[in-house]
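Below you'll find only one chain, the form predicted alone, shown as structure tokens.
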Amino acid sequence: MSDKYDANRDRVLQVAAELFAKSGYHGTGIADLGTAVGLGRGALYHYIGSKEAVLYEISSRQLAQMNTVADELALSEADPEKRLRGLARALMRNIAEHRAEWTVFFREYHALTDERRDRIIVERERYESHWRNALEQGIRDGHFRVLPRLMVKGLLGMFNYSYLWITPAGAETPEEIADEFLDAVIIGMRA
């Protein structure tokens, strides 16, 4: 595809994310999206295929980005606490810069059906496993005490909920907030 096609498709996805975040997936019609981006139904479908395809693309893009970061950290950072910090900082930065997309992901991915929903769940679990692996390594290495298995869900919940309030240009950077969150938790996890 051409650069122009990619740019137009990215614009449609960005506007769709903003509309879905504001009005919900089910509360936003294709006509609303077409009006917002200035495209007729036929041209719009050229870029998106279907409304569910848009929801899948919005939901999967940032998750894929975070899995890429997590994969790289797993290969490059042996220290589990530093790996957790890298994961946390990247996640908070990404949520701050892509609030609409994360709002859609957290609120709407369950509207996906069949294979699309299954792929999102698999990728979300893969991402969570990076956090779990870092925590488990920290326990094995004697840095952290034994933790409940649900600790990863609680830890990620603390970060994920930030989509409601974080901004990239707040009084503290997303990375500083991530460090503060982790500092509070790691003190309690220390062996």
Second form
There are 2 protein chains.
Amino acid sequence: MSDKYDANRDRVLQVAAELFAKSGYHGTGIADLGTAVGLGRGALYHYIGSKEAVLYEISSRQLAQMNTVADELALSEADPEKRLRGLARALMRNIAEHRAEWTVFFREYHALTDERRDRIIVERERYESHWRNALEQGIRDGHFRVLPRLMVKGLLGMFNYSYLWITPAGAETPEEIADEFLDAVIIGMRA
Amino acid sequence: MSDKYDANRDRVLQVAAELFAKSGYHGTGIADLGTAVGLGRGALYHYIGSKEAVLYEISSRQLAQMNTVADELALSEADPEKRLRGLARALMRNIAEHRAEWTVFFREYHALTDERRDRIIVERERYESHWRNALEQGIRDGHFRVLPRLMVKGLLGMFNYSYLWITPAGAETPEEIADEFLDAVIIGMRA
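Mind pulling up the form predicted together with a further copy of the same chain next to the form predicted alone we just looked at?
Once more the chain from above appears, this time first in line as the rest of the complex follows.
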């Protein structure tokens, strides 16, 4: 497909994310989306296929980016603490810049059905496993103390919950906030 | 109202929380709720008034309990670290026992309108201020180091995010998990 097609599609997804975040997935009709982007029903379907396909795109896209970042860090950064820092900074930055998408992800992904839902769950678990791997490697290395099995959930919660409050233009950068959170928790995790 | 009325109403709210958590607020009709609890439309309205009133009850009830616990701790527990521990344990226990209600709270409270929505926001901010007060008192006392302004968001995220994964019958009690999370983060907060 052409660059113009991709650009239009990105715009439709961006507007859809904002509408879904504001009024909910079930509370937003395809007609509302068409009006907001200035496209008729036919043109709109040319870009998106179905409303559920839009929800899937919105929910999967940022998660896929975070998995790409995590895959790269797993290869490039051997130190588990530095890898966690890289994961935390990238996640906070992404949530700050795509707050509508993450809001839709956390609130609405369960409205997906069948294979789309399954794929999101698999990707979310894959992402969590990157964080878990860093913790477990740190424990094996003797860098971290033996940590509770659920520690990865607490850590992720610190960062994921930011979809409710973070602003990209706040007094601190997302990376600074990520560092502050990680600094507080990492001292208590070290061996 | 009678005990029987209250018991029936509680049951309607419990079933509604489970339906809303499973299918979403917009995806659940009053007729679905009536079928699930075995009540006709008229009897149902006798207990709940409107679908939005149900969402408000579900969203506000656990939060109100947590504010009651926090008010009591603010009076009874002068040590800021012990107060945080009390807040964290009570929250984790409540989320574990009322996971459907917290799922509805986090995913759906924004569907509330006007005064109901405003009241939830006020109560949520009041709850957060209890955590913030404990942190700020600890900093003033010299018990905690000077912490980032957003630390309270990171802390709450660790616990709130548990609505996605906690089970009351897990290998550890909610209080043990709360202690583990707080133990990890509190060492890095101490002066």
